[in-house]
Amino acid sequence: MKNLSDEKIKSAVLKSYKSIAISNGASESCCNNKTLTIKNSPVDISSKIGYSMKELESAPKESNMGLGCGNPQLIANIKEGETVLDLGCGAGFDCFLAADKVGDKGMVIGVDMTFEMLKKARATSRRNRYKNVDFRLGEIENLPVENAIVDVIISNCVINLSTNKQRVYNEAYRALKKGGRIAISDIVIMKELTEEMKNDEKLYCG
C-alpha cells in the first residue's frame, strides 16, 4: 500500500479541524468515541481529561471545543508577566487559560493552521476583550514567532498530526527563552501501527 504523502495528510488534518470549528462541536471531535464513557460536552470531556471546574468556568465557553487528550498547563507552572505560546491553539481555550494567569504584564500567543479555528478564537477575544491575547495563523512547523520570546511552550493532542515532529521541536526551541519550558500532552504510540491503520486518513486525523 503505499504510504500517504505528507501534502494528503495535512490537507486531510486541514478538512477535519475546518469542519469541527464549522459545525461548532465535540460531536466530530477525536476524543468523543464509544470507548469513552462520557457525554459528548466539551465540558464534560475536559473534566475528564484533567480540567478543574474552576479552568472550566473561567474560560469563554465557545472556547473549549472538546479536543485536547490532557491538560498541559497541570505541568506548565504558567507565572504571571510571562510570554506563553500554544502550539495548535484551535479555538482558544488553554490560551485564554493562559492569559489570566499572565496577567496584563504577560502575553499568550496561540498558533494555528486552520482559518476557521483561529477566526473562532479571535471573535470570542473581541467579544470577552482580551487585551493579552494573539492569535496568529501558521504552521508549528513553521512558528510565526521571533527567536527566544517565549518563556513557556504549550500544546494539547496537536504535535501528533504533524508529519515532521522533529522540525516542531526545533522551532519550539527556537523560540524559548534560554531557560525556557515546554509542556505537552499528546497521544504516545505504545506499539507500531499497521501499514493499514497508518494509511487511513480519517484515523490520523483522530
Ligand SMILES: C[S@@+](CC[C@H](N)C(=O)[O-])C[C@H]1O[C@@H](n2cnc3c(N)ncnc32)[C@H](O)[C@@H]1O
Contents of the next structure:
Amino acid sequence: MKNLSDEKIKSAVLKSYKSIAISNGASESCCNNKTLTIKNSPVDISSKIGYSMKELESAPKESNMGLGCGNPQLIANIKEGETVLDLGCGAGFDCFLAADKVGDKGMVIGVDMTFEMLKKARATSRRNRYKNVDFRLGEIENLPVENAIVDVIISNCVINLSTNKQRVYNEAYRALKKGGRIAISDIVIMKELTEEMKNDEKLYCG
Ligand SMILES: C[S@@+](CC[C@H](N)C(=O)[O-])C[C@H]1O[C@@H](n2cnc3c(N)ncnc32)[C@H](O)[C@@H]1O
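The structure above corresponds to the form predicted on its own; please provide the structure of the form predicted together with this ligand.
Whole complex next, starting from this chain.
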C-alpha cells in the first residue's frame, strides 16, 4: 500500500481480525470475505487447502476459523520433541495440530498480535487440557521468543499482512536454532494490482 502509513495498515489489520475473532470467523474471514464471495465453512475451506479429514477431526473445532490459505505442516515435517513456533497463530488451529505431533516432550508457541484471537486460543487450550502449547501476545516483527530455541517455524496466511516482511524473516532467523526450518503457506501476487486495490484497507486485510 503506497498511500497508507504502516501504522494505519496495522491498525486496520488488528481491527479486522478482532472483529473476525469476536464474530467467530465465517462471514468476514480472510478467504471468505464479501469481496471474494467464497461462502464456505471453515472445514470446507481447510479441506480444499490441504488439510486431511484426520487433521480436521483431531484439532478442536473452534480453533479452525477458515483463515488459512494452505497447510504449512505438509512441508514442515514436525517431529516428536521439537519446539514449533507459529507466526500469527489466530485461534490456534495449526498450533493444536502441531502439539499432537511434538507430544509431551515438545512445545508449541503461538504468537499473534490480536488479543481477541489469543483469548479464543487460550480458552480452547484450557478446555482441551493442552499442556504443550503457549500462546503469546506479540508482533511477528518483534517476536516474544528467546534466541535460537525453535526447531520449526510455521505460518499460515500471515506474513502477507506485515508491512515489514524483512524484519519478520530477521526475527524468524533469530528465534530458530542452527539448522532450524521454516514452512510458510501464504498468498503471492501473480500480477500487478491496481492503485485502487493497493490502497483498499479491506482488500489488504482480506
Ligand atoms: C489470516 S489470519 C491466519 C490465522 C491462522 N494462521 C490460521 O491459519 O488460522 C491472520 C492472523 O495473523 C495475525 N497477524 C497479522 N499481522 C500480524 C503481525 N504483524 N504480528 C502478529 N500477528 C499478526 C492476525 O491477528 C490474525 O490472527
